[in-house]
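A single chain, nothing else alongside it, follows as structure tokens in the form predicted alone.
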Amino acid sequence: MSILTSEIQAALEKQAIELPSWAFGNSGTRFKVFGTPGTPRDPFEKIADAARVHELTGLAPSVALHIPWDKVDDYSALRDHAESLGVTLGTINSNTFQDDEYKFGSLTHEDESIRRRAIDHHLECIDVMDATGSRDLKIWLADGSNYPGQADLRGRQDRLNDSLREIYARLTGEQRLVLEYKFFEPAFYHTDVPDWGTSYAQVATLGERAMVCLDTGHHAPGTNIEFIVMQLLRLGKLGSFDFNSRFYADDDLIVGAADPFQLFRILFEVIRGGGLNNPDVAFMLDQCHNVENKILGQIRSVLNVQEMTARALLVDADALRAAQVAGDVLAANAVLMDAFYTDVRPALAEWREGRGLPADPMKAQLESGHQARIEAERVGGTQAGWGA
């Protein structure tokens, strides 16, 4: 018998990760960008690579779009060729951190000049998610200061709920406004956005449709990442999640890849707080693969967190509650460590060929000559980057 129960895998039949168009163009550090064969040049290409991705695992039925980078001229057309490939288009990000204009602030900034070209920006994303059906608006803001006494930190944080009810405004519909925060970088003294607190303080100003959004790189060392889930679920403003590992600092790396265990405790949070499988809770990637091969990169990532959303639902929540209210410490932790250290990738590989999906989607690509495919059709153009 599997120890995936049909709950368990009825729960990870719903799972849904979106990814991030930009996690298959070329993208790497501030020192360096490597082109790789293959690499896709356009939006069309980039929603080819992210389809595959869903075909190999199930996992990946939407993707999400980072304006300017995925500009066309028909965004009607580009939301029936992702449906022609079986996804759909999701998240569309807003960018205000790579125009000269925006060196000391977009929607914070003092010149109101320079602060209606960023709203208007938004508004402009707005109208793409009109064209694809897309439902949410996610914002992340380089906007900080340097250097103490540069700026001014309250009149920032006015002018930014000014500029934030302003695109919330516009919004119609289902559609929602997601706030990112980031605790540093590239503003280093102090950065306008840069935690949970913060965007929620923001957001709850603007209304039920206006969310905050977690990338699980975006912390101070240390800092216990699900406590933030618990309690951003608690209040009703967990809007999404950015799945990705750091090492250092802000890395987009593969998620699971540095701390497994901190994502697996992170999804049992989500499952105790009702985020699993909740509409108002979306699962997406933002990643960058700069030395590893991009869709292999991103199965993986996929997998990763399918492989601990299926631990994290082995956890025995009665027996964990029992040792709680008994205050036994160890029995507790005991309950959290032994799914933990379940081995469910054999279980999992088994419940997707019954899917009618390959065992091993990484194999599965790399034995299939797909790559060797797309390598030779993208000869020539210009490959797609964010050009650090």
The other form holds:
There are 4 protein chains.
Amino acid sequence: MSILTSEIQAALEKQAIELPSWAFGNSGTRFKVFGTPGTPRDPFEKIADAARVHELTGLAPSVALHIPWDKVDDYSALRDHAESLGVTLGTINSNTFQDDEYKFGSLTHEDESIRRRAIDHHLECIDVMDATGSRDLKIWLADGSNYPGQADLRGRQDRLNDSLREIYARLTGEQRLVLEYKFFEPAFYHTDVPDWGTSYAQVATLGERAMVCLDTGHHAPGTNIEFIVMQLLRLGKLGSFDFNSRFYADDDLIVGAADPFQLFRILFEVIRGGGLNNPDVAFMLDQCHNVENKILGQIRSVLNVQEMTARALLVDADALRAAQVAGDVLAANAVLMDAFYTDVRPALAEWREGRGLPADPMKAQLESGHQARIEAERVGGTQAGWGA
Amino acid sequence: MSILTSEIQAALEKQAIELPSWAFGNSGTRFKVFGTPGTPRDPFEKIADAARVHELTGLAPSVALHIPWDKVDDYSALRDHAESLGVTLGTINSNTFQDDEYKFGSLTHEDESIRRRAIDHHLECIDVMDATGSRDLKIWLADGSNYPGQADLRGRQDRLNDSLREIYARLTGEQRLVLEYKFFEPAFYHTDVPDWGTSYAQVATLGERAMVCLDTGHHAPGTNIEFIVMQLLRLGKLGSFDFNSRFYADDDLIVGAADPFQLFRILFEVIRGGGLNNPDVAFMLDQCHNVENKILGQIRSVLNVQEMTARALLVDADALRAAQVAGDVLAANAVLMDAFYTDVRPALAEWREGRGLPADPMKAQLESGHQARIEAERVGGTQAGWGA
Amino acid sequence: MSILTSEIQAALEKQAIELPSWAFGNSGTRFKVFGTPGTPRDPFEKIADAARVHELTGLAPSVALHIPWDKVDDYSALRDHAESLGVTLGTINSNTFQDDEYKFGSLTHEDESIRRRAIDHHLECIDVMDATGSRDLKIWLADGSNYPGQADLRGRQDRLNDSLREIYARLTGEQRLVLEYKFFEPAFYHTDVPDWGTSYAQVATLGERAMVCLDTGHHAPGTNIEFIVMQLLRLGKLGSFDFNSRFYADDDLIVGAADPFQLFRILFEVIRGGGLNNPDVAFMLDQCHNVENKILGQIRSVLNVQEMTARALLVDADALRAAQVAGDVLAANAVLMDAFYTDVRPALAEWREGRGLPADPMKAQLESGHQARIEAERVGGTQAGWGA
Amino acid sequence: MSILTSEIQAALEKQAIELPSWAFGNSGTRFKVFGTPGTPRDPFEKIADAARVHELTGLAPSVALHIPWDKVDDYSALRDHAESLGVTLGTINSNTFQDDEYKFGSLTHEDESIRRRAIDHHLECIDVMDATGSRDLKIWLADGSNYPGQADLRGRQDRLNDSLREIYARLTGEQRLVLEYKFFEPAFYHTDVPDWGTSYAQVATLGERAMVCLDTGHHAPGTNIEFIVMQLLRLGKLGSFDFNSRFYADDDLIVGAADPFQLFRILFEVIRGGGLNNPDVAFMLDQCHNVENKILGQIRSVLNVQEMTARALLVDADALRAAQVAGDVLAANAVLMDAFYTDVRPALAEWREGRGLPADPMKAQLESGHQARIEAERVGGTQAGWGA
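Okay, that was the form predicted alone. Show me the form predicted in complex with another copy of the chain next.
Okay, now the whole complex, with that chain kicking things off.
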């Protein structure tokens, strides 16, 4: 019998992790972007790669788009393409950091005409959402400054609020706005949404369908991220996760690769706070695969989230509660560690097979010849990347 | 003519920085607390030392108390003592971190009887406020945990809110509650109020007279503190500052000693946001003088705040604004740096003399024989410290 | 058959982790030290507690002493006591941070008479080593400064070297000097041995029996500690480990509690560099148990090191090497993760039983009534702590 | 009379700060590189811009080159060009991070043919040095890994040493090798030369003309950089500085912009350790001007170094020493702060005028029409940047 109870299996059954289309394109650092054979040349190929991840794992039924990187003439064609491959189009990510006009900001800009342009870009993103059937508009801003004095922090915050209100007003039906925060980069002195408090204070003024996006790589060293998860769930404002991992800055490495125990603690708080398989809390990846194979990197990532979710579901909540009430520090900690150290991989492989999926999706991909196929097919053209 | 305009002088005239009574007692690290001759043995002597700082600087007209460290039988006697020395009693600081019962928390404790005790301690502090005429109850909590699993983060947050509501309800008239946040220490895995967002979310549920206290040493490495100052002023929730400085953790060094430019930027945002000489924003020190003379350490500290305030007031707001609007990064930064690098010390010495204060309060104290006097007088008894 | 090969079992058989006598005394933060029933009152009781950990785990055959905390009149009596309980006396730790004279330094002090005293203390520690049969003198210095300018960094470094030379010259036979480094605390501006580079540069001038001690909690945020392990092993200068774990500063939590994957990576590099069961590389704990049971805390700690060593020994070195040579990032990482995620606990329980040890030492201690016994016995007297 | 004594003026007279040719090209983050009118299109134009900085400040008599970014067919033509503009060619910087073959390392690579290629690139750089008359070969390596297990840390260290030995052996006469260290980026899990200790341990095996390069932006948060300056000077291995400043990571902002007091402390230790105007210690900038004017950014930078050097030279060494010996913490700190807060700008303006330089080089450049001129001239072609 599996160590995963039927209750746990039912929870895992519902788990869905959205993939970022840009994870399949080339990425890198300011020093170098390495290209690799088989990299998609357009949004259709990116979605095909994402669908491949879902085909092998059953975990990734939707794909997030980045506008303008994933701009196409006909979004219903893109939608049909996705659906024909078994996935749907998900969150729309705006981009106001690559035009020369946004050098000194976008939704916060001093110049009303540039700010107008940035707002309009977001309205256009909502048009895309209407066409793709996406629910969420995710806003991450590169806005900030490099030198003290360069910017009027206060005025920018007020303009940001004004811009967000206008964008929020354009949403209809179930559509939501999720505002991401980031500690630093690409701005080095200040960023306009640096922490969860700022994101929360901003979205709280907008309305119920405005939420916070927590990117696991966007915090100061030493930050207790699971505390923030708990707090945002408690405040009813945790809209989505951008999963990835980091050793130093916003490294955008494979989720769970740098500190697996932290990922476990985060997922434990997600479960504790009712955030698992809760439609209000979207699970997404936001990663770069600078030096590793991208499709395999995404497979590894969703498996990491699934494995860690299984471990977090194994926590004996009653025993934990009893130890906490008793003030038994070591017993309480042991309950958590016992679940963390349990090897759930064989049980998950079995469960996967029971659903008609490969027991080992990494191996399945490696042995399938899929990579060789796309390398052969995708010759010529311009490989997708952040600049395209 | 002074480089300080009459407007700046008027602003400086109003500046008041509250001193912490405990800065005059012994303090140290977990490794060692060094005692020093002349250290006060009781609250009356601490207040006398604080009054000495005010006498020489004109900057420190009130003294914060820490209960139970400054518990006395007769608070009106203490009040009279203070007033006879030219100072008033200020903020009351509660303490729920030194009784054995608080090992696993106070206002957040699982055990209702211990939580009750912690709430009652705060109600008693408000009684003291009634007696001393203090306006602010400052709450810093050591609550937290050392190991993952040890505590139920969510339940603690809810109990914290419940406790704060009960305490807040007891306030009368102009009395306020200010909730301090702290990144870590003495708890190492989580603290129950780790960041401004949590403090803000908590006090926002209480009412208008509940505010956030920003201690400049309580942030993660790299945190842009002046951004938080700006944001809390914008949200109308910056209740008070605990000034000190740090290189690594919560070092509680003399304000301005570690990163004077950061102090300048903080004070610039205070002015920008209308927080200077605003009764809603209390300026306080919260420092330790582990290895240096305590009275001189406090004199140095209030002078540092004053000097940096003068520099921040020298910023040419119009030139700054023009450069910001023009997107002229270097010009905007230069406006700030020009003020920072201006030597305001001679003008402040002159201004001080004009008010009947010593031009150089440090020198005045050193040459006065005051330290020798208190060393001679304060023989026997137990020196005040954190444990007393 | 066990997942632990006979080779791995042989390696585990030899593993020995030294316990710090002070882990059994009370400890805390600058805010509070909590006392607990059953805490030892003298070095003999501390050693009895350490022996209890060894009795249940077979992992901790020696106990480190701290002078003067563990000063006794008759070290041979202490040695006999230890040996009668099945353990030996290990590393001697000096202490130059608790006398008033050391306020501004010890081995680095400006004042030759104080520096002399600090050197003499170390010579006395070597006398103790002669009596106890200890091999290692471990030097951790609290020397440093709190304010820029307070100290002449360069002169202190030179005096440190001079002091160390004199101490080193007193060693005989197999005796060694290990110099610990620490990023900060209790000094906040600078510490005189802040990093491995300084410790290395200092001991390199002394001789072959001078080595570096790496405390896992003494680094800047984000430091890659296993890299330092690799480097010191490569340079032949890794003398000992002080194991513990941390979230923020030098938290001194149970080893493996904060970032188990980091502990795994450290032990992997130990094995890779030939440091496992290498007499030149001593494994020690240096921890505080501020809020948890101390004997259980130490049992948990040595088990954590053992479990993680077993996982690190499971790494398929050939497969790893092949993937590294091939530049296959994901395959190489997978080899490591596969070992990390393997649940070695059942095999270790079995192996333990085969050696006549309890399968579950934590449970054995809890069910033994041992704690109740020492609580009943140890009534009166002064509980041991850092001040005693 | 100037506050700058003739001794200080003589010291300032000798100060020389090398400019990096690449500071005049475009730079940015992984998100975006903004282009700007007037940006140089080739090494000749970069050198012209650098010469302009020297013309206005008298502080920057040499220019560092980056190979291959500054590769030209005829280095003697480039040298003549530089000399005709009043500057010389300085340090040669190698680059092994932008070819596809270096994806997994260069001087540390597993593959001997790639490592060979990287060594050869450095030998070629020394050929360039022979042609340009440069003394220093500066090696900064992007070598590292993103995931635990990806790389064999130890083997790479050994190969690095082997590569460096071969490069060092090729140096002749006064030529030197300076090895830079960097905490992280572009590699995120480990870098092969992460700290001064590693750089020191490596160059110590090479010989007297191998030194460490300290980049002020390449440390962990909280690192006491001036301590490292002191230590490297003490060990005789501080070969050069790469000046810049940072708030978070390797932000490469204008030196002195983020923490001017830190720059002051660094320069104080330089002077204390005999590193000022010491031919063994080269002062260089290594900066990016992502959002500000590049020529003005460089002028501001060299002025910042000069102003801070002047302040550090003002420190009253005797008074400082006396206070240190007396253990007078506040007096010692006050000596330092007094120098730091002294406004040296008017005296430096005067001194500048006395040498035939503009009193205010920033203003001189702004009013000269120089920027408009180069914008008009430099039309067409490809602007220089990191990719070129």
